[in-house]
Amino acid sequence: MHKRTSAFSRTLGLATAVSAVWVLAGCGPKEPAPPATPGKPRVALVMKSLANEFFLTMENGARAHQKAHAADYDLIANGIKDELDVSKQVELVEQMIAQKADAIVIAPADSKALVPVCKKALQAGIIVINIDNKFDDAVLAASQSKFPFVGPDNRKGAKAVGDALAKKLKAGDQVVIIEGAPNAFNGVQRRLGFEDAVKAAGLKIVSSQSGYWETDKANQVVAALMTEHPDVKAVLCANDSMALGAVAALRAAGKLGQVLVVGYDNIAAVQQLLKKGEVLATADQHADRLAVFGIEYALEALKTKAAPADRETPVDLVTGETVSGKP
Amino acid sequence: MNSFSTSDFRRLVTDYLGMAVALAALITVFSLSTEHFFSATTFRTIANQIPSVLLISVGMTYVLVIAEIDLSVGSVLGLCSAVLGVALTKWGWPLWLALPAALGAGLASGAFNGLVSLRWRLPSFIVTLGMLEMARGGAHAVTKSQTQYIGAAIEGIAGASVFGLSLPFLLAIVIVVVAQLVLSRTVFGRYMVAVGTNEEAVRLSGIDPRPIKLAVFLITGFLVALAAIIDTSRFQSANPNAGTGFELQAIAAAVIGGTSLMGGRGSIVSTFFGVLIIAVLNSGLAAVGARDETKRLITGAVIVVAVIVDHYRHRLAKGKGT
């Protein structure tokens, strides 16, 4: 009917839309990218998932430390929408090849699918650093490159979480996991380090299910797993996300104090848990400081032009007694 | 339609009876293959579980019944669940305050879906597609992505229980039945059933089918809003994330229960008895101690095996009406 006019007012509209979302995105005259300052290194950060409380803290950690040391570098950091958002994760980082960063920090969504990509940075000149999730060895020999690791060993992490729990247990006990995406390394790490600290105390695994690190899966479990194995006497969560779902199932089953709860992540929202003693113990990998960790290495690799190593950063184990002050 | 007849029960039993021999077949299965499934601990388990995914499926069989579609749901309950939270811990608000506040936002989300999509004459799979990306984005920025956690402030609505039922599950059970009542008995449910079966018949025959619209959109709302409360109220947390793939959740529930996607045909009692065949299938396979591949190959088998059955229920009762 308005064939005449439509023409142009789809024109109009994609223009508006296209240039706000360009505004939202931060693109616009407000927020220039940082500049090429000569002889001051640009680092980029690509991080995982932004929705997850964990990766967001380490990006404003990152970010925290970049505005104390201005004068040392620049930071461009970006982040993708989800964990599984793999292929944009690729992306930015052949952005990041083609603005010339001088070393790229990442935490890969995926442990396989980003290594070409960063190989490619690789031979562009760029040092890679790996942070948080490492990269597939078997991949990383496939492909004939080799990134230095800095990050903490989820599995010594979860291995000190067991423990804690193990002294309030006897041998023989009986015990449940909840693991992680089963297709995360450090899921499967954590997992690992449970088993040793429940082999090392003899106790017995029930079961080990995935609760895919949310609150809602794992409380499904959990409930379901309480009513088949009455006798369970503690749930060893990978995450701290998942012991709250764990512990409103405990809640839901008049069990919460006879059945023990474990977490990991030490986010705010277990602190008073902690304090309660509904959950005995979680880890904390120090997510501020995770990535400033990894952009240390990298602007120390690119003084020395020292081929890097691994560097293994601190866990520490949280319970009850150990819990800051945080809000 | 005003008395209870003899043919009204015959389609009671056409209607339900699948699904009921479905899910005993389900029970009977896990309760055959584990030690403790056949218990009242389980079925109070599962009756308190439900609730949440209850209400937006509800709310979903609805929006299908008028051939629209609402994919916000599980974000919009982000978000209500986020501003619970927030409001009751950052603001300090007290809870008389903040829960109206969580349905306030669980409303203004279906009344964008609903006007923006009558409005200029959207698809409400894309308009609220994107608000599926705006809920969650906005419950990311009232909880700055913190898990807040509540704790006693909050425990008393999912924590109450009449005979071991939860309260979240005896409100879910009497909006089943209201719900169903409205849309088979009332005039405003048969006005969704002709909106969705022909929209242009409803409009040429002099009723306006916007206002029945964005009520529908309205009510899915304010469902979701519930199930937000809910779920808060049984984690004593707001996690940012909540609600992730609810939407799917409550399509799947719907369908089971024989919920036409093209609009016009749905039942609010038999998307009751989808919830239920996904909740036990849930929480027997988590009780087997499946591994997860098998867990998603199952569900998701479930899923087709039921909607094929629902395809021949349908031509033999059409067979028969003829």
Contents of the next structure:
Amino acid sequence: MHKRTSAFSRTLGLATAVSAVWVLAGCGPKEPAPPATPGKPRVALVMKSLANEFFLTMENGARAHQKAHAADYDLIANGIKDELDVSKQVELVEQMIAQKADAIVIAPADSKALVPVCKKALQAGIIVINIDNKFDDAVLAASQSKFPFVGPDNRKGAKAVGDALAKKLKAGDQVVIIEGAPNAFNGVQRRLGFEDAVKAAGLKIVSSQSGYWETDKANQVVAALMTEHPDVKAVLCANDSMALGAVAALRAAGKLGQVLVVGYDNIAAVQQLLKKGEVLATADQHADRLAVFGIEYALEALKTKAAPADRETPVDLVTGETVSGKP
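Having seen the form predicted together with the partner chain, can you show the form predicted alone?
Lone chain follows.
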């Protein structure tokens, strides 16, 4: 078995533990839905994989917000065991419809497959706010549905990360992209952002493959790519979980430090690698606030009944210098 960094091991252990809990629990709600309180709306937060630190941070931020605004709304927070468990996420939305939630704030695991059940929620009179991963425009049009998207410009964020990487390379250098799940709009946008930066810098993409957002999958993909393309100078990962897998693969191949790595999400485990120089850059889309932005929009919509409109949220470049507090 390959050696991993201590940060990687801790994160992998956390992911395994969380996944195990969700498997034993049948991936259903972690707690009973609060009883309806007259005049007090219930907001359901439906996330992707809680084995991913990003969504744990999102959940913690949402719970802290509800605690601070306990008189304003009740919160039901749920997630799925891994990024590919789309059917379970559909089931969670069905549960929220059955429990007559007033609003659903959803980070869809699949940009297309969750549209029909969210349309069903809308038809049941439930406000639906799309966060993190945007629903597919063509599927929305075909279903004659519209949900406001509250989230960052993933393409812009990924380009900023790619631009930071390009400053460390020269024209003609070979790079590889580790994409997110191909059915996720944010994964596609991050790939496009990386490609924008690579093209502008005159770098050469020799491979672009999906790591499906997962650490172990990215580890396997990068390990194979290092053998297939020994002259690669950098790995651009569409999230930080995959960046952890890339770092582990490069360490095992004896190439850590020779091949640069960038990610996206600014999870705690990657912050440690940024400080050590094992990851060059990532993007912070403020996981602790992302669900809160959606919840606040949902509460506003419940009051005003205004027509839905998208809202862009912040995304910031993070490097070893910025995470260490250096100028």
